[in-house]
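In the form predicted on its own, a lone chain appears below as structure tokens.
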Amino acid sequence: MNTEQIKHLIEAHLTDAQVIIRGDDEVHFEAIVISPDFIGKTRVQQHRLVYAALGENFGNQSIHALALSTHTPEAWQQRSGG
């Protein structure tokens, strides 16, 4: 799996996501997600909706390992000084 494939998956399952995807090996990865489906949950939940948009993919050869940062688009723009 490459960055693009995982990238294309998260933006497929959640609602205006924006998804940046870093990852040389090809099995360890970084995922920075943005999207209004994280507004009113919980950290933990909203990296479950993005485990659910990888389905098998993640835990297996395909994505061995995700470091995941996620962020309702209010909490981005406020991080990213806009």
Given for the second form:
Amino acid sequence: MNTEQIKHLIEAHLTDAQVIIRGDDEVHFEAIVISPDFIGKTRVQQHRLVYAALGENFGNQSIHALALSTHTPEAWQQRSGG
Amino acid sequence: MDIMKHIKQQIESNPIILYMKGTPEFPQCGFSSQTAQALLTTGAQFAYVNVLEHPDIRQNLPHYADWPTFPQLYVNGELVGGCDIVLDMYQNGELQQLIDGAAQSQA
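Could you output the structure for the form predicted in complex with its partner chain, given that the previous block was the form predicted on its own?
And the full complex, kicking off with our chain again.
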């Protein structure tokens, strides 16, 4: 699994997703995901949406770990000091 | 007992329970280690399950919880999150509040 594949899967499943992803060894990744789909959802629900997009890639060990940070567009803008 | 029932009962009968790789004293994964450390700072007593010693739980909890990775922290029967969420909550003080509340409802 590479960062581009993960980025595409997330973008395909979430509305207008912006994905910032890093990973050097093809099994451990770090991602920031910004999407309006996260509005009104708890963090657990937000992370579940991203996990659902990645499907069986955790179970079959294509991804060992994904450090995940999810944000609504508004929260992201505030965070980056817009 | 059916494994899903067993998991459900375990989560519901422990106000604070952490499913992790290894133990708080000897964690066997960096993410589990950080999460256990954050939880220890709250000063509350918590239950834990070393999923490396319970392959059936390791295999089935992700389906039960709809959450693919470990660690997983549950408070009052609800999934709080994995390492990222717990650390975030630790840093902004929410974790202490949540744990204090859970400890109170237990007493």
